[in-house]
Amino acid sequence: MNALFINGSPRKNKNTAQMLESAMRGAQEAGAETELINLYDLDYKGCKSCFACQLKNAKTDGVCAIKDDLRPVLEKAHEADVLVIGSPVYFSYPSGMTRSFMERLIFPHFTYDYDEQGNRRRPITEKRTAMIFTMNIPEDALEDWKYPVLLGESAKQMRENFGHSEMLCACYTYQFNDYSRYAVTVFDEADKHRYHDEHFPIDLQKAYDLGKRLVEEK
């Protein structure tokens, strides 16, 4: 059993990374071999619409044909039993690096090819997947900002192409080390700090439970 964790944040030790590391510990507790990859260490672009993965009798075997820094990561993701992708939310969506990764990950598993009964001819590559999102907005604003729909679309695409996906959100995260240096009057630093101290440990526990559950239920 192997579990791969993808960090779509430019930061390696902040909110998203900490959530992923907690999920990794849960997966390790359940007996999985784990690895964490930071997308911002890699040089790659999104899908180029070459359609090599959609050719009849395509020989891509579920992995994007483009050979760049992302190719070895996609090969690992293809082979993983459990795949967890973490990203901060930028303007209501996952980070650009995360989106580009997901385009290249999902399209080789996606198919336009269905039989007369409406069944896909390319079988789903079954794996347990999850999306972890960290964001500035408070939890009670999620519905107003349509985040269950906007962010849920990523989890939906993972579920439709890999058979299972879950979504975990960490809200109202602490963003700056020193708020006084930035023009952020819309936030109250003391309130952010209080919320972080009270709620982020709970979010980390949820991430741990998620990682453990995904492995145990595989």
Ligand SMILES: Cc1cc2nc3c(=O)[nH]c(=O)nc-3n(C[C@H](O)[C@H](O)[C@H](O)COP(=O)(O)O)c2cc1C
The other form holds:
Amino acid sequence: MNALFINGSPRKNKNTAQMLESAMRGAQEAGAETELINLYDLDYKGCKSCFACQLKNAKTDGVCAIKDDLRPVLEKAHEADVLVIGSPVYFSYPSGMTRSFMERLIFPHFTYDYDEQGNRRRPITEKRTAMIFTMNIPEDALEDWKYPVLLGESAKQMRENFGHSEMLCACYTYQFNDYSRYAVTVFDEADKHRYHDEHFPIDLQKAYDLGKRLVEEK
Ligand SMILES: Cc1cc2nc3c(=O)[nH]c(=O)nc-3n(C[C@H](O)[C@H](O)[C@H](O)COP(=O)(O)O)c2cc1C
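Swap state to the form predicted together with this ligand from the form predicted alone:
Every component of the complex follows; first up is the chain already shown.
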């Protein structure tokens, strides 16, 4: 049983990374071999629309044909029983690096080829997957900002192409070590600090439980 964790944040020890590390500890507790990959360490681009993966009798076998830094990661993702992708929310969507990764991850599993009964001909590579998002907005603003739909779309694509997907959000994250150095008036640092101390440990526990459960349910 192996579980792969993908960090789509440029920061290797902040909110998204901490949530992923907690999920990883949960997966380890459940007996999985784990690995965490930081996308910002890699040199790659998104899908180039070469359509090698959509050819009749495509030889890509679930892994994008482009040979660059991302390819070994995509091979690992293809083999993984559990795949957890973490991303900060950037302008209401996953970060660009996360989206580029997901284009390359999903398209070789996606298909335009369905039989007369509407069943896809390309078999699904079954995995337990999850998306972990961290963001500035408070939890009670999620619906107003339409994040369950906007962010849920990524989880939906994962579910449709890997058979299972979940989504976990950590809201109102603590963004800087020292707010006094930054021009920020829309957030009250003391309130953010208080919220972080009260809620982030709960979010980390949810991430731990998620990682553990995904492995146990596989
Ligand atoms: C370029 C940029 C865009 C952002 N856009 C949003 C946004 O649209 N909505 C939101 O809630 N937070 C937004 N944020 C805040 C981050 O999502 C949030 O601080 C996140 O927890 C950062 O993750 P990290 O600590 O792993 O880097 C943005 C941050 C950056 C740097």
